[in-house]
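Here you get one chain, nothing else, as structure tokens; it is the form predicted alone.
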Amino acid sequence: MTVRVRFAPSPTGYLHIGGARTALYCYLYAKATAGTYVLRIEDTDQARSKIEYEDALIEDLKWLGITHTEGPDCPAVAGPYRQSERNNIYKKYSDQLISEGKAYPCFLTEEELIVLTEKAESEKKAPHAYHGEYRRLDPSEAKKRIEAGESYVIRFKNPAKKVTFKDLVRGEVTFPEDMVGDFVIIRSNGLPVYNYCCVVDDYLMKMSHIIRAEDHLNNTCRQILLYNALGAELPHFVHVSLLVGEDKQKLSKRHGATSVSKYKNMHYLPSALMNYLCLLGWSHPEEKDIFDLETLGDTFTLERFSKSPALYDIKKLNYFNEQHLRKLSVEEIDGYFSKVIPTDHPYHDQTKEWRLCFTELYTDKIQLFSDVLDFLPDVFTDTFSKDDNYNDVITWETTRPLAKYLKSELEKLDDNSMPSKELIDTWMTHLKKELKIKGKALFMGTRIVLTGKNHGPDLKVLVSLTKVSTLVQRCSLALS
């Protein structure tokens, strides 16, 4: 079988994390099977669809590393790839269904639909029980009413039978014969509804597998009825688990950032985001957590999907980002630091050698590139908060003479210079041999005086990155 899969978003907003996961699964399966991954834009909602959303969506997919073989920006024979450009195709097949007695014009007005719906509710029946009033109308009569200018929709003539299919994740699924009635396929404005145009497109584009989230499962009932009516072979349906928040509800804005663009703007690594999303509903056959998706090859199979809802946990995503960050070179990490640190910050005035040394010092202390902002005061701020540890250490009898010595040595240097590691070694040797300050008193005292903290990265490296004027000010605070 030639595998053809598609990701079919609506350009009514920015790319959602859940949509990105669907696109990823389609992309990985096409890649694993040497198949074709298609991007189709479902923009029949004219009021909400915007070209800027489509452009942003394509850019976000590219940022994630999900590239399509066919789509609106790389057309092929199966196009057009925007549904708004396929209305003549939808009309052709709706006309065919009408001529074959599988669909019909319905002239129910909005007012009549309200009355019928209320009647159904009072009789405890499904509303669609009364929506098929015109299914037996003589075609010639229907034609006269259309030519007279009456408003109408086109409804599918439901054969009223059970629908059973095998989902490659859910197993066998059966819908009762009264699941749907004579549903609309073409609106009164001539535009197709989702389930109809989706089937026509998937049929004509020869999609072999429909990979999508579980919340589309109920759509499958209408879609299979339409496939059968068109005499089309059914694709394989793959309904993957839903993404949920901590409250077990479907992931939405109330759970925090849900659009890919927000993660891009927060400088998450796309490789980390994709790695994490891949495991929300799918498991690696070697039970790996951290991996490069490009190395999966044919190990990405449909058998590894889970039925259970997948909990989206930002803390876990941050952990994945940390692991992928560790694989970057110091130069690459410095490049990201330069993006997240405000342009007017003195960090940007430092030499490349200084920045790389700073980057290497703090790489193992961050999960996100923006975390570096918390550490900039370690080298750029004259003052610091005096916490309980500070107040304790500063009272030790060894701390004051230590601070006086360091201050006197620092004042011999140029304010804008930075002490060398060798010079710092000389100071520490003097404190140990001449002032007899050793062990905890020496190392913790020096750290508290020069950094204001009782813990942190390699002290010698940190001090060598800090201006003398800043270190002098800190010693003065310790002595005040």
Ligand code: GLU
Second form
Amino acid sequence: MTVRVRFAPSPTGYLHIGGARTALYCYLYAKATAGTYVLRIEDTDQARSKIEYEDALIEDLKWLGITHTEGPDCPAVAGPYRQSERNNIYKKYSDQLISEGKAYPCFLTEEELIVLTEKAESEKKAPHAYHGEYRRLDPSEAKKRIEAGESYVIRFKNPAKKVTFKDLVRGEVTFPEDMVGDFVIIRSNGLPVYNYCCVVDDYLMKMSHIIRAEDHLNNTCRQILLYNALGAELPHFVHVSLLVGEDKQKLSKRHGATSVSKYKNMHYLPSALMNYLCLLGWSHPEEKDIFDLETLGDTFTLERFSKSPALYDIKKLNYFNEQHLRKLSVEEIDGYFSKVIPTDHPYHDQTKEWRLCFTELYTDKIQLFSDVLDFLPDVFTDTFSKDDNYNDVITWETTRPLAKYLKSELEKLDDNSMPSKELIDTWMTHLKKELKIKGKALFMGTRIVLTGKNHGPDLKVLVSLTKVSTLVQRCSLALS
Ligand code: GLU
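Output block for the form predicted in complex with glutamic acid, input the form predicted alone:
Below is the whole assembly, all chains and molecules, this chain first.
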């Protein structure tokens, strides 16, 4: 079987994390099977669909590395790939269904529909029980009413049979025969509804697998009825579990950042986001957690999906970001630092050598590139707030002479320079040999005086990255 899968977003907003995961699964499955991954834009909701959103979706998918080979921006034989450009196709098939007696025009007005729904409810029947009023209307009568300008929709003539299918994640699924009534396939404005155009497209575009989130499971009932009516073979359905927040509710804006563009703007690594999303509802056969998608190859199979909802946890995502970040070169990390640090920050005035040294010093201390902002004051701020540790160490009898000595040595240097590591070694030797300050008193004392903190990265490197004027200020603070 030739695998053809599609991601079919509606361009009514920015790409959601959940959508990105669906797209990823489609992409990975196509890749694993040497199949084709298609992007189809479902823009039949004219009021809400915007070309800006479509452009942004394509841009975000590209950033994530989920590349399609067929889509609105790379047309091929199964196109057009924008539903708004396929109305003649939907019309052709709805005409065919009508002529075969499988669909019919319905002239119920809004008011009549309300009355019929209330009637059904009062008789404890499904709300759609009376939607089939016009299923037996003589076609010539229907034609006359249409020609007279009466408003109508096209409804599917539901054969009212139980629908059963085997979902590759959820197993056998059965929908009762009264699950849906004679549902609308074409609205009164001539536009098709999602369930109808989705089936026409999946059929004509020869989709072999429909991979999407579980919230579309119920739509499968209407869709299978339509496949049957069109005489089309059913694709394989793969309904992956939903992403939920800590409250077990479907992931939404109130759970924090949910659009891919937000993560892009926060400079998350796309490889980390993809790696994390891949494991939300799917597991690696070798239980690997950190990997590059490119290495998955044919290990990505449809058997490893979980049925339970997947908990989206930003703390875990940050951990994945940290692991992926560690694989980058110092130059690459410096490149990201340069993006997250405000342009007017003195970081940008430092030499490349200085920046790489600074970057190396902090790489294993960050999960996100923006975490560097917390560390910049270590070298760029003259003063710091004195915490308990500071106040304690500063009272040691060795700390004052130590600070005095360091200050006097620093004052011999150019304010704008930075002390070399060799010079710092000489000071330490002097403190040890001449002032007899050793061990904890020496190391902790020097660190507290020069950095304000009792722990941090390699002290010698850190001090060699700090301006003399800053270090002098800090010594004065210790002596005040
Ligand atoms: N346009 C639908 C959505 O964005 C596609 C659903 C499907 O994959 O069938 O949810």
